[in-house]
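Consider the single chain below, provided in structure tokens and representing the form predicted on its own.
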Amino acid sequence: METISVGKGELGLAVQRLLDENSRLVTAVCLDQEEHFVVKYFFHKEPDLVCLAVKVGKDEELPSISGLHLNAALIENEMKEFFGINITGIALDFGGRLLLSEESPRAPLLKKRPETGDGGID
């Protein structure tokens, strides 16, 4: 599998390039690296997978790719809800309440910040 690191500003162009090459979005994951997030979008491009990896500061915004590929909307909503990552411009934005209720903890998969204790994982 090829992994391509891209900046936030390059993400849209990289996604469009893969879609133009008939690649399919498979899934995406968010990794909490404590100081920042790494979001990985996986595309099937015959005969293999290609991973676009984007590093995002915890206080930064990540532009959604759902305008280019609508299926990304659900995945991005899940990442926003479970990690608290600020993904902007999601085509169908559930406002952080796709799967969790109002009574659920906010960003339950976010690792605790040592200085504040915020986050859902002990």
Contents of the next structure:
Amino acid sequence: METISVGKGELGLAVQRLLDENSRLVTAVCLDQEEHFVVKYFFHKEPDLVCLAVKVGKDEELPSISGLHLNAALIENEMKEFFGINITGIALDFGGRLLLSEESPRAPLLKKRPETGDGGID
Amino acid sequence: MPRMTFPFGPQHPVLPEAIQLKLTVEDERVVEVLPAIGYMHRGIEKAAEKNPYINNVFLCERICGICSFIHGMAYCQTIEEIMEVKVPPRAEYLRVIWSELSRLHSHLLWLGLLADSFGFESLFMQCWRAREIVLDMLEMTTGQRVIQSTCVIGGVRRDIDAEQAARMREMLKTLKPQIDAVIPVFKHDYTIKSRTVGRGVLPKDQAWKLGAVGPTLRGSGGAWDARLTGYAAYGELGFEPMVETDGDSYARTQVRVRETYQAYELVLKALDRLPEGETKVKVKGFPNGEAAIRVEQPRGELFYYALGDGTSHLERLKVRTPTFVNIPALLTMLPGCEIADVPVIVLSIDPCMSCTER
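Let's compare: the form predicted on its own is above, so bring in the form predicted in complex with the partner chain.
Below is the entire complex, every chain and molecule, led by the chain shown above.
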């Protein structure tokens, strides 16, 4: 599997290039690496997978790719809810209520959860 | 008639899955759909980080009751790739046999549900009666009907001996006429055709662009099937994907009908070619590195990603199931259809919310 590291600013272009080559988004995986997140977008490019890896600071914004590939919308909502990653401009934004409810813990997949005190059970 | 928005689900007689679709309709015709999921999320990815990696096989198997074996196998394959474990050929063939038995019973279950959605109770019962034979085969060979717990990292924990193989061939012989009896109804019956032909059409280019997988993609002419990657023993069994081109609910039904026969043939072929030898290798150490793999569930491509840091626990496990990526395709199929067709179109992607929400 080929892995290509791209910056946040180049993500849209890199995704568009893959889509132009008739690739399709399989999924994206968010990794919590203490100081920052790494988001890996896996594309099906016949017959293998290609991975675009983007490093994002925990206080930074990550532009959504759902405008280019609608299928990314649910995937990005899930990452946003489970990691608290600030993905902006999602075509169909569930506002943190795709899979979690009001009583759910916030950002449950973070390695160290912030003590926000904004509700939620542990 | 003014616009009206109302919920379809999360409980609906035709769909034993907790999904809600907020339907906006005008004159009995759907104009907009918004999904609401999250009724049964179980936090399995988080639990997988807290478990020793070796125990996660049993956790992943519990993601879904229908394709539990395939979930367990996908997890094992991911860890085997990280740890560079070579699985014995006999285990690879046994994995194909149990995977295809899972597909066979899943498709028969789905055909039964489709019949039930039209009110064809007798047909529904005939499909499920045939499925019982497949469950009996799973029970005979693995000891379990639903959660098989047979796949392990490095191979499989059970074997199929000559006596069991002979018994399986007899059971498959009994199964064949039962499938043959029900399949023509799904192909030729007037009511089934009138409720599925031209309903919920998904064109090929949209199916691909929206990331659809499995019979949802293949019913629209997309010839992708993860078994083409040749994992387990599929590369040696001459596998070809089943493709239909009309992109409607009928085409998706016909893909499953053809895959039912194909799964039947693959089980027989794998039994005939089952190589001698060990069924598992011993695995030592801890996974250090990452791997992403894809396998084909009855509902479509299943994706597993694991990242290990050389300890007994995984840093991250990600599971992306077929229904999760078929939902955007479903949202494209529904606008324009009549309210009465919504249940059958939703059913046509064979949704599994237990998988989707993990």
